[in-house]
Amino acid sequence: MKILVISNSGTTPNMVRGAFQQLNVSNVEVTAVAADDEINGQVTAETCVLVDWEYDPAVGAGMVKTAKESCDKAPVLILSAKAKAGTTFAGMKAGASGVVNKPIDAKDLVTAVAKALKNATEKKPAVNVEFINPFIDATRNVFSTMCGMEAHRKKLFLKDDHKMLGDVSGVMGLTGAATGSVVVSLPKALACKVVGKMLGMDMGAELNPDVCDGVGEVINMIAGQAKAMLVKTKYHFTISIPSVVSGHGHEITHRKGTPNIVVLFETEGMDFALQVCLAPTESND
């Protein structure tokens, strides 16, 4: 197993190490890069890399991507403290596949390098536009009419694990001749903007209980709409009450062998994602 840990700091690769000789991981090479410049060349289909996020958020991106770029195929995942949680979206959208929270711990860091490097050889499954569309058509149309915001869509990705790639997520989940969730998850300030124009008042800008609410609100919507659109395909549904969670690094399952898709947007220069888990169950195949 071949480890390409790109970081700024002599720490991090060791701990790395550290961690699978802890659990007795053994055939384990770690390599350790610190630039741009020292990536190529060292990355291959068997490599998992790993990027420590204390970069700059930007800088930390383009070492995803120059990774991405010099192997496609290698997983990479990011090494982010809890309190920086919020700021790998970046990260996120140049390639990597996956977050591992610091402090290491040594379980949780050898079981994603494991994951990681077995989904990279997996055939991946097909998007079906037949049930994502109607949600992306719905996220649209919700930011257009109740919020008078135009979000365009900027990537769609199979995500690996459960980690949310903003600061508060509205889930709703989905029951019926298909099962699953629906969540949108969005960075703090452009919560606290979209609640505010959907409301027409100032909310602040830290996450309250009406903010909360205003995320949930919007989720409902969304599902509400795509329920309507796939009412005569096989993908048909019903909804439940929405939940939220917020906080930095939160995770939310999904239904396991299930593709979990995420749709990057944009909108007024801020990020957000939507993701959908959705399959036909068994009985309706």
Contents of the next structure:
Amino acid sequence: MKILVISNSGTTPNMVRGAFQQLNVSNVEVTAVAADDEINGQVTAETCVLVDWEYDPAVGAGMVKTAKESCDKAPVLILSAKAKAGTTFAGMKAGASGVVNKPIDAKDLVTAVAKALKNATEKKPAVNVEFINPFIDATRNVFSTMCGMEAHRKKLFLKDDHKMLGDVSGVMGLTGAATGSVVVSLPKALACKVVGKMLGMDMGAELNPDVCDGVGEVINMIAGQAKAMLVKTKYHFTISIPSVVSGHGHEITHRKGTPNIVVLFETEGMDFALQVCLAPTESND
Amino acid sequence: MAKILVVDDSSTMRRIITNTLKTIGQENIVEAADGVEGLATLTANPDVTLVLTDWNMPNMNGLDFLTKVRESNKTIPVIMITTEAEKQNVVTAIKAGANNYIVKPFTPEVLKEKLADFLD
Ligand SMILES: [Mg+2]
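Return the structure block for the form predicted together with the partner chain; the form predicted on its own was the one displayed.
To see the whole picture, the full complex is given below, headed by that same chain.
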């Protein structure tokens, strides 16, 4: 297993080495570079690149991009500390496939790297995404109608892990002819802004129960709109009551064995993610 | 003078609705977070003249709430404000006795327009 750490700190590569040693994983070769201009030739499809998210988000995103350019098949993960929560969207947009929290939990890191490398080399079945457009349209519609904000669709990718990209997520379980879930995950600042615009008032900068309630209502409206657009298809579902989860690196599980599609959006200079995991109920794929 | 009951499990949505009502001079508003609370609030406020209710709520949903209201009151206007946007939902609500149906997301203009017939 090859790992390339891009970090301007000397301790991060050692923490990575330590994590694998701690779990007695051998055959791991960890190399480290301080910046992306030094990675030439070191990235192959069997290399997992870890970008230490200590840089400015734009710089970090540039590093993700360079790694993907040198080898598109190589998986890139972001190592992000709590203080950087909500800024990692830029890295995901540039092509990273996941986030690992700092301080590094050995098991977390080793599992994420192994999974990322496995996914990168495994041949994947084609994913049917015919149901995703109603969710995208619904999201745009909710943002423009309720907040007067234009949400632009940026990137669409599959994500296995349960870690959410934002600081706060609204979740709606979907049942009926199709089963799954839809999640909207927002950085704190954007959540406050969105709810503030819905209510026509300043919500401050912290996640309070009012902001969380608003995020719940956003996913409620997105799910409801998408549901109406999917009527009479095999992806039709029913909705119930949304829930809201928050906190750095919070996790929300999705239906096992069903592709979990992430759509990144940008609005007013900030990013957020919509995550849809949905399949006909009787299917066991 | 109208007195309006707003029933929705989301405090955000209740505030959006009451904010809009206030812009058209409707200040006499009572709120409830689900159908059970809605029924209790109606009992405690027999002078309510208009009910706006969500559909998806815990404890008692808006459709069951509407049905309960109609058991004892055939005349009070009840308007559904819900994210359930399918034609079948509208038909179900109207058959249960709803007087109008507003789909979320909505603009304040749409809300005001649909309420105009029920406010003087
Ligand atoms: Mg509701």
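Because the structure is predicted, anything quoted here is derived from the model rather than measured. What we label the rigid core is the largest C-alpha set whose atoms superpose within 1.5 Å from one form to the other. Residue numbers count along the first chain shown, from 1.
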Tell me whether residue 105 is among the residues that move between the two forms (Cα shift of 2 angstroms or more, core superposed). yes
